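Starting off, we have a lone chain in the form predicted alone, written out as structure tokens.
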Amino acid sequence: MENLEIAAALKEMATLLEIKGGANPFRIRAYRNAVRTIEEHPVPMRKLLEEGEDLTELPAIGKDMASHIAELVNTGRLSELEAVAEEVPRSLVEVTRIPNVGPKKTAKLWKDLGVETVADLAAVAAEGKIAGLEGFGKKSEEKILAAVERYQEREVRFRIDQADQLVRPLVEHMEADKRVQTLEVAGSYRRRKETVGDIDLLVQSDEPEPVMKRFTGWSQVAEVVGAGETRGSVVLKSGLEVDLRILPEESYGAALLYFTGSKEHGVALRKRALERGLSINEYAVSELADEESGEEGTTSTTGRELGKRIAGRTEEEMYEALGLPWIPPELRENRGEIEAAEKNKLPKLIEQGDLRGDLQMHSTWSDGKNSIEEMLEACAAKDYEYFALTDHSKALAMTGGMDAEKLARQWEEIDEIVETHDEIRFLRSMEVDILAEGDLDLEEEWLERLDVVVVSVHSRFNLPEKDQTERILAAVRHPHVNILAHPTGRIINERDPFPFDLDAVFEACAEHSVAVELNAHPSRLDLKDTHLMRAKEKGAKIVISTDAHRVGELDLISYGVEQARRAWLGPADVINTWPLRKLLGFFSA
């Protein structure tokens, strides 16, 4: 088990507990806090218990906790969750993520209601048997038939990060038997889109048959699907749908490239094939055959003959066979990057390396779990120029907000913080509250003494679109604003975006030299791709910051990095691949 299906059976225990009633609080916040231990460890449980680490040495895991993880490593399963479950239905925890319902009013729709499903909310909601139940009333049920409503027209998908967690597992599996000679993820997983459905796996191999055993047999396979000569599919225990096709060298870059996909980068490619004479199939690109000549061949997808085979090992010359060069798989979704390689002008992605800073993140004196040096030394580490520490304003209280009391305070600490180290420039910084009317959270001779101020929306998400809109332009135009952070608001599977005018706003960034920000949390990945494709347009740069809580999440770093690939940005496009003087310039304008 990986640490995210651990956490997942620990966070439905505790939900259940919730909903039961009558468990003790503590021990409940005991198995969130564990929760949140796990799935921010960057080390799998499994190989901590492995090594013979002692778990009940990690933060929030007692000896009870760590005998609940070495069960669920050794079994897959819990026994206590599953008595649990004796008494309450486990689908209920489902009902839980509809917005507006949490475990306590949950409870009371199972136990008032008989609702045990989504599907019981949604109907007891549209016959209107909500509204008469203590604690909800007509508006709530109105807003969870809605909300019910966007739930179940939501795909089931992965995050990219969870899917990472999942896959990467099964690739070292597959990697370590020595008959594999090549492997690769494709699919929407190698395109770095933000969430994925299902994993396409690609395997090289001359001994098809016991890869394809290796692959069903493996101790995290729920259900095996199928498990031909060459394809397979299974389910993980996590969900997760795997699908794997095992193929020869002469075929293999022809397979990458058509199950990375996008559908419809592939249907652009196909048609160009076609403008020169050629198919381009799963696998290989083949001349079309003559057809006055009758020569026969294998049939096209189209049903034509095919001629000449002329690529089919790698990508590259794949794509060459088509008259291009070879595209990073960021911009395979057909947005104009097949015109722009024809044209030799597909741009200079950023890499990671580019970046000199990040300017977001929080410690001990909001919602952090590190100290301000800690953080300090884990950017320094990185060999970053520069990073801006950006805790909470007052008003997000149940993070410990500062007011500027606590704001004086906090730089008596980084005053001293900062005498002794010399190697990383600390930007003086907040991540400062929008309030309701576009006022900011903190008083102006603060907001003028900061070296970076970041401004973001926490609250009132659901103000009409014409009001969120003057509520951000207000505090875009504010003269000491420096960057607009998680523009949206949403949170990925759990949250949808605020509606605003995001033209408008970018306009205005781009006039007052306002950074729009790409938060890297896999979470959030706000802005999203075509988002800040628009916000290039509209002449506003980029900044990449983690809005890290913890040193591990500077990490996360990377999926913002991925991001930025997929709207086509380069270095020139985000600030904080800037040098330092460059950057405060930039705020300064």
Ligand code: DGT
Contents of the next structure:
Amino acid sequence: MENLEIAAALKEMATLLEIKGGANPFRIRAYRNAVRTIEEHPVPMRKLLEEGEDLTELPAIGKDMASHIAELVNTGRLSELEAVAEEVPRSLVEVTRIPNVGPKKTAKLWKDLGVETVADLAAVAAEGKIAGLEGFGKKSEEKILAAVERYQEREVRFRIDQADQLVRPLVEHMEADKRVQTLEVAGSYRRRKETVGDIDLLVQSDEPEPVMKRFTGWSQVAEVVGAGETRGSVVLKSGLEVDLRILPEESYGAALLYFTGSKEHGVALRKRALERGLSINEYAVSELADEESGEEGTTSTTGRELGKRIAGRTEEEMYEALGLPWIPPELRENRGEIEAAEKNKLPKLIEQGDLRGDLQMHSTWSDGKNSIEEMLEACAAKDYEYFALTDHSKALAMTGGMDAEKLARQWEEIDEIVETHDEIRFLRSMEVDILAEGDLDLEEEWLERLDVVVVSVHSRFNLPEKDQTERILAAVRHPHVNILAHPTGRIINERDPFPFDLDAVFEACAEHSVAVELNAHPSRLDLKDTHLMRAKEKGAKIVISTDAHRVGELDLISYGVEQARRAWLGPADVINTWPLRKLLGFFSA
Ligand code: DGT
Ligand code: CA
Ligand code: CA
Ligand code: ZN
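Switch from the form predicted alone to the form predicted together with 2'-deoxyguanosine-5'-triphosphate and give that structure.
Below is the whole assembly, all chains and molecules, this chain first.
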């Protein structure tokens, strides 16, 4: 059981207790705090337990919580959760996920109207039964009805980092078998899309039968949907679906190309093959046998006779057979990559090693979990040339946001730290809130003194599009502003981007030498790939930042780099690949 599954069980526990009512609020909070610790821990709890570590040494994990975690890891179950579920239907947890509902309202809907599921909620809302409930009303009923409809239409996809967490142990499990000669995760996962619908696993093996058995027999499989000789499909306990294909060596490259997709990329390749008198499928590229030759051949998926086999062993030879260089998976979305490849004009994509610094992170001075010095040392250990510490401004009071007076005190600490650390350049910065009218949440004299001014919207996501645009433009035009952080405010699977005129903002960023952030946190990945492409088109520069709230999160930079690659970005487009002098020049422009 992986950390995200353990966290999900404890979260469910907390929510059920809240719905049930009468529980000690500290007990509920204890679960939620433990959830945060587990979700953010870089090492799987199962590994810590295997190594005999004492879990109570982790923040927010007491003796009880440690034994719950151990029970989950060892048995896959939580008896305490099963006991509460006797009294409160587990399906209510899903009801709490509807926007504007939450545990308190769910409790009322359940106790007064017998709502147990999202479908029940839709029904009572449609029947007009909610308006009369204490604390609800007609408006609230309409909102709930609309939210339920949106919820029911939405497609459930796993975030790429969640997929990573669930796929890694499966890969380990499969690779431990010598009969697995080569293994690759294909599909949207290999293209490093921000979310994946399912996982497509490819294995090269000459002994498919035992490999298939090993796959369907994995301890984390909840259901085997199908298992033939070379194709299998399972649902994991986490809910993630995995398809497996087992192939012989001569077809492995063809299958890798086909199942990496995207479908649109595959369709475009097939068209290209046909134009060249070739046929492509998941087994090979072959010649289309010409009518006169009368040779016996196999039949292609389009029903035409196939002739000589040209390629299939590797992806490189597949592309080569089509007159193309190998195309990086992140580009395979049929957004012009085939045309570019044809002309040998594929972009030189950014790589993690190109980065020289990280320009958004928090310390214990606001809502971060590590001290300034710890953040500095961690950045230096990554061999960065520079980094910016960007604690919150005072508008975000709940994060311990800083006013000028607190900032001045922070600088005293920074002065001391800088004196003993010359291994990395410390950039003094702050993540300054953009206030309602586009003003900034810090006095002018301090904005001027900062090395980097990062600005972001953390409130009033619902402004009309025009007002929101004006508000952001006002901030971008401010002479001291350098970076617009997480520009659309989206949280993947939780909060949609707020509406504003992206083009107008990108144009203003280009004009005023303000970089647009690609927030690398896998829950944000904001801007997303298509928006990044648009920003570049408009001439804006990009900065990839982690927004780390603890040392371990500095590693999340890889997700930002992958997203940047999907947007065709190269080192020249991303300011934190630049040497310090050039970076500072950009900021002072
Ligand atoms: P996902 O799972 O929704 O995140 O996206 P993918 O891209 O992983 O799609 P999936 O799992 O349905 O299929 C895996 C790959 O198989 C897909 O990227 C391309 C290939 N594929 C699936 N269906 C078709 C098809 O109808 N035509 C072609 N050319 N390729 C297909
Ligand atoms: Ca897939
Ligand atoms: Ca699939
Ligand atoms: Zn922020």
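Positions refer to the first chain, counted from 1. What you are looking at is a predicted structure, and each value in this text was computed from that prediction instead of being measured. So that the term is clear: the rigid core is the largest set of C-alpha atoms that superpose within 1.5 Å between two forms.
A.B. asks: On a core-based superposition, does A147 travel 2 Å or more at its Cα between the two forms?
C.D. replies: It does, since the A147 C-alpha is displaced 2 Å or more between the two forms after the core fit.
A.B. asks: Does the distance between the two CA positions of G135 reach 2 Å or more between the two forms, the core being superposed?
C.D. replies: The answer is yes; the displacement is at least 2 Å.
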